[in-house]
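Listed next as structure tokens is one chain, alone, in the form predicted on its own.
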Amino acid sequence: MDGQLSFTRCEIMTILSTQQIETFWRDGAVVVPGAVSEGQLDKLKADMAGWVEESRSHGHAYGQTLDGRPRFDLEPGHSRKVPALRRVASPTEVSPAYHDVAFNAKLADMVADLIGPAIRFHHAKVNSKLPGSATVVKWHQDFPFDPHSNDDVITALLFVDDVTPDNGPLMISPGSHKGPLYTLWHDGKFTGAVSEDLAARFERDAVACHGPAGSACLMHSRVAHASSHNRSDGPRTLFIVTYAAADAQPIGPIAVPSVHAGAMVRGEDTRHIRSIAFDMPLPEIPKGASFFVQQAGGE
């Protein structure tokens, strides 16, 4: 490992290579270019810019998702002058551009290469770290937030902006998807993060995932990951879509509800459920706008 997963802008590929597939199953994540077209990317950027501009007129989380929680989450310190929009929940419901990418872009074809041919949409969100953002994502696995009957579940993180070593890139612990599911509960409270001892261990062998806008990090739902704050003067925005194999059925409520949950993205519904053995406590759905509140010690 050289401490990063990256590539040059000159590489072009339309489907995953054997090497990329092997990297994913070995490390638990792989960064690939060309997950969307330039036109699709431009539309994502335009909608995000519009949401950031709109957020200037709000002092608290706003909008509404299916379960009544706010759609747009604002980081503490957000202001009209220095906006800090950090989460848009279920953007596929309010943006044709984000819906198009989730269902029609190469991004979904790449996921199908790994857990297909039949895959479902589970949920989507936008996580953004605007310039000067203090948002830090603590070490965790995604599967304990959204358990399924089996773990053929992928978090696809599309880079809406260039992701660099300085603007808070995703960091993974390579191979951790092959290990146990770690509890996110501590002292009777759902914290959304692993213990401090585990976090220190993951930090020691962390690999950063970065690359130009339009690339994607395809991440196994069991791989441990985190990210630091944005130290740059540019934004770091990710469109995050969780896809599951058609025979992986959700267990429990969806943390980010969507009218599109369960919709087939590739292939056909076989109406079949495949299960694997695992043991874990049920997660707790945040009462606030996002899991950022849980990780910060709130609800």
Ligand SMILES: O=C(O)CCC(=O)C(=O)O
Given for the second form:
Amino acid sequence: MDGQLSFTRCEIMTILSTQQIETFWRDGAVVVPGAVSEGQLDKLKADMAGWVEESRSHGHAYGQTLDGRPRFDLEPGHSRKVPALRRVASPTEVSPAYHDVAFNAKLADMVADLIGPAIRFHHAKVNSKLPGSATVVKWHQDFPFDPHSNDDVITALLFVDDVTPDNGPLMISPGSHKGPLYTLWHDGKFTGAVSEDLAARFERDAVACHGPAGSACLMHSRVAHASSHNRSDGPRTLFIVTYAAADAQPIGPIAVPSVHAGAMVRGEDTRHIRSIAFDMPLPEIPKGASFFVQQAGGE
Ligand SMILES: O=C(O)CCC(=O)C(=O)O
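Alt. form predicted together with the ligand, vs. the form predicted on its own above:
Below, the chain from earlier opens the complete complex, with every other chain and molecule after it.
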């Protein structure tokens, strides 16, 4: 063996299959079952049910996050009888169950398979579409809301309820993560959505992401996505956690602030920054409770 180096083969164990990893990088998203245990899922559902009950006694967005904006956001038309709680900001701060899932579930291991091994928590929220509510999400990419030094950033959308073709599933434009970053500014206003022409283009080749409760849609931060309203008689609750590779440093303030922002979730903090070239207008932090207000034409 003179003059030859001998290598020990190192097997890297992943939770995601090779096919799931390939789908993610090809389409910009993949739906994976079993991202949390049944026990974890039950606790998420129970806390959400409690928040919906509590929302019945409020007429306006309420509660408070780190920057003083409301934690619980209500869709216009919300009432005691037909509650339309549409967003809980930073639930990891007020619910051990949501914190446990963001940090300790398979969900994070799956994300680490894609952009790890070292990943950090960026922010988290619950998006809810209760039956009878009109909540919709207009077409956008997440990266222009949450710019980082590089785009190894994933939005992990955990299905707290079954997500079906009828209850307002996330729709993505497959492959759009390989294309440009699209502005969310129109006529001098930050609208949190792409232009109507672009939205129509994305709509034409849209693919819906659905599956049983406990599944997750792992979505690249540059993928264009949207969702329509819930036409079913059951809720559609997503627990959404944004994770970034440890060397992807956020640029600018975080629209959904959290005491957990920047915390390592898997791997070691490398204290390293990696950058890629891109240019885009900076986002605007909403003055209201959430980006739903901006997408509806407010601030
Ligand atoms: O709730 C949804 O359907 C989509 C979520 C989303 O796009 C977002 O909050 O950025």
